[in-house]
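Listed next as structure tokens is one chain, alone, in the form predicted alone.
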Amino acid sequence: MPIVESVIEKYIMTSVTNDKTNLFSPILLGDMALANRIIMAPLTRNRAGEGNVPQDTNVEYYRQRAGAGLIISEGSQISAQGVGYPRTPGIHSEAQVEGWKRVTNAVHDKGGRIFIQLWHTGRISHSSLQPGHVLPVGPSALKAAGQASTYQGMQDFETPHALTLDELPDIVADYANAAQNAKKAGFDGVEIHAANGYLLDQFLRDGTNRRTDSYGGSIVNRMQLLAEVVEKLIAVWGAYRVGVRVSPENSFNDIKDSQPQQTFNAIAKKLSEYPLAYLHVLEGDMMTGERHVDYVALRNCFAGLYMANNGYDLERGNSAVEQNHADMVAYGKLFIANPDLSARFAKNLPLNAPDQATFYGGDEKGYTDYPKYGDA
């Protein structure tokens, strides 16, 4: 029996016995069944090969955590003005997407399903980075504390040009774009980087969108652009193959938002007039533990599927499905670690512990290495 029929099938009997709901438990994205509900989450690598292009290890890290429910990519460049770091891949160029075809046919043939996470990083870029070595772009020309990551080093961020009217079609046609794109790499769905302090949220969160026109001031306005981009993307995708990630106090990258319960709610409420494939929010803040918003109430606000993340282990995570707090639960570190993660979960084996000095950049050290249980 063909996987996905099979996984239905298993879902219609798990609604008709009554079993718990949990972690284990298959589920659907409108037609397309996910054998469970243990989601690989983004993560930034930064061993993309020459021009942004993955290459055969990436083919490899992704082959090996195919017994994941979902996996969402590492953040894709929409576009080369989208870039913020060194060595990430991106979806905008015909070699980027023959790379990214020989990804999801590796997890396609281990009987996995595989979205991609379209980026733009907006002002957390620098010159060195852009086309021309013009500069970072952002709603508002705000210089973000810090340093950018460079092929030169740590470098101090720019104050980014403030993106004007007639320019923000064209980001739009850039997701629209990329959504093609990884149709024609053979991706099951994408998900929007709404999150983590790039562009998106950087006009979502009035610490860095101080604009007075349409795009910004009040909620309504600050939300306009991740609204057009959502609807764009369902056009070229269909319901419930576009999923969206925000973080509603995560603070990386200068980030902040006065008002964060209010506001993330109201865009949960707004998502919810979509066919979602999901609402990916990150839980609290990783730059400091730190929760206050109310999350339950926030999942309560978003009419489809809730996936969690941020420090969630097996017990936590399936607590949360259980009690109805999440649908999905996405883990970042235990899947770096753990390639097996799904497996070992099932059988309450122990972990791999992540090796944090190799998270970014490097060879396969820290990326293909991990072994399975049993293989060490």
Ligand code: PHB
Given for the second form:
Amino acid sequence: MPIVESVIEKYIMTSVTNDKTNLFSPILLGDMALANRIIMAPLTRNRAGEGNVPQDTNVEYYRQRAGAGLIISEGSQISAQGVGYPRTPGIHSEAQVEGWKRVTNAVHDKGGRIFIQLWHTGRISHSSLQPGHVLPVGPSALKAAGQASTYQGMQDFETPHALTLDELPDIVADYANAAQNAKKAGFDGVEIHAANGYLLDQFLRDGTNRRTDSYGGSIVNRMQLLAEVVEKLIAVWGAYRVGVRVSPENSFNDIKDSQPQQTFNAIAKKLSEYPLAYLHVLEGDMMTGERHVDYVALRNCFAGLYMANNGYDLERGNSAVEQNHADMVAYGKLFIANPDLSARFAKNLPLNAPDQATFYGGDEKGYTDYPKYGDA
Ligand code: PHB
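Moving on from the form predicted alone, kindly provide the form predicted in complex with the ligand as a structure.
Whole complex next, starting from this chain.
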């Protein structure tokens, strides 16, 4: 039986037999069936080829991880302006589309599903990475504390150019163009990166958005740019093919909001108006491990599917799904180290440990050489 039909059959059987829902239960995103709820989180690995084009090693990396219910690709810049790090892939040039086609084909050949994460880094970029070496852009001319990762090593962040009202439509158009390219490249959908201190998050949170126009001030105004991007991308992709990722209290990239619970509850409510594939939430603070936001309350503000992320293991993931605190769980570091994570979870097999030293940049080491269970 073709893989898709067998997944749908399993889905129907689970509902008929009333089996307890857990990480291994299939799930439908609209008309698209996922074989399980173990999701590969978006992971920046800095291993794209010349021109930020996905290359052979990237094809192999994603192929190995096709057992995830859904792979969410690493952040991929929507435009040359969106880039923020060395060797991150893009989805704005022809060559990048061709490179990604090889990735999506490899994942589909293995029966997997893959979304691309659409990324604009905003003020977290650096002029040395920008076309024409101009300043990076942001909602307001506020410099992040810390340093940008550039081809010349770490360099202090710069004060960004505050986007003007007449420049914002170009940003939305770049998202739409990237979404069209994602379709051409054979992805199953797109995830809008509105988390972790990058451009859309810089608009959402009041620590970085000091605008006094219709894109700043109230939370309705601060989420206006995200809402425009969501509407545009649903127009391109249709219902349940666009996901959104947020990180209410992550301080990574020197960002904060004065009222994360209220702000992100409101965002979750507003996003419920759209037929999104899911809301993906990085829970807590990546930097400190602290968690102050009530994520069950946040989840209850959102009408669609909720994907939880950050520090889950098999037991906590299963328990989140069983208790209906999440519909899916995204795993990052565990997928770096365990290409066959879904199979290992299913059989409760031991896991490989991730090697931090090879997370960012480098070659096959720490990228495609983690063994599957039972390999030498
Ligand atoms: C990272 O480079 O550590 C990174 C990139 C993108 C994210 C989060 C972390 O969204």
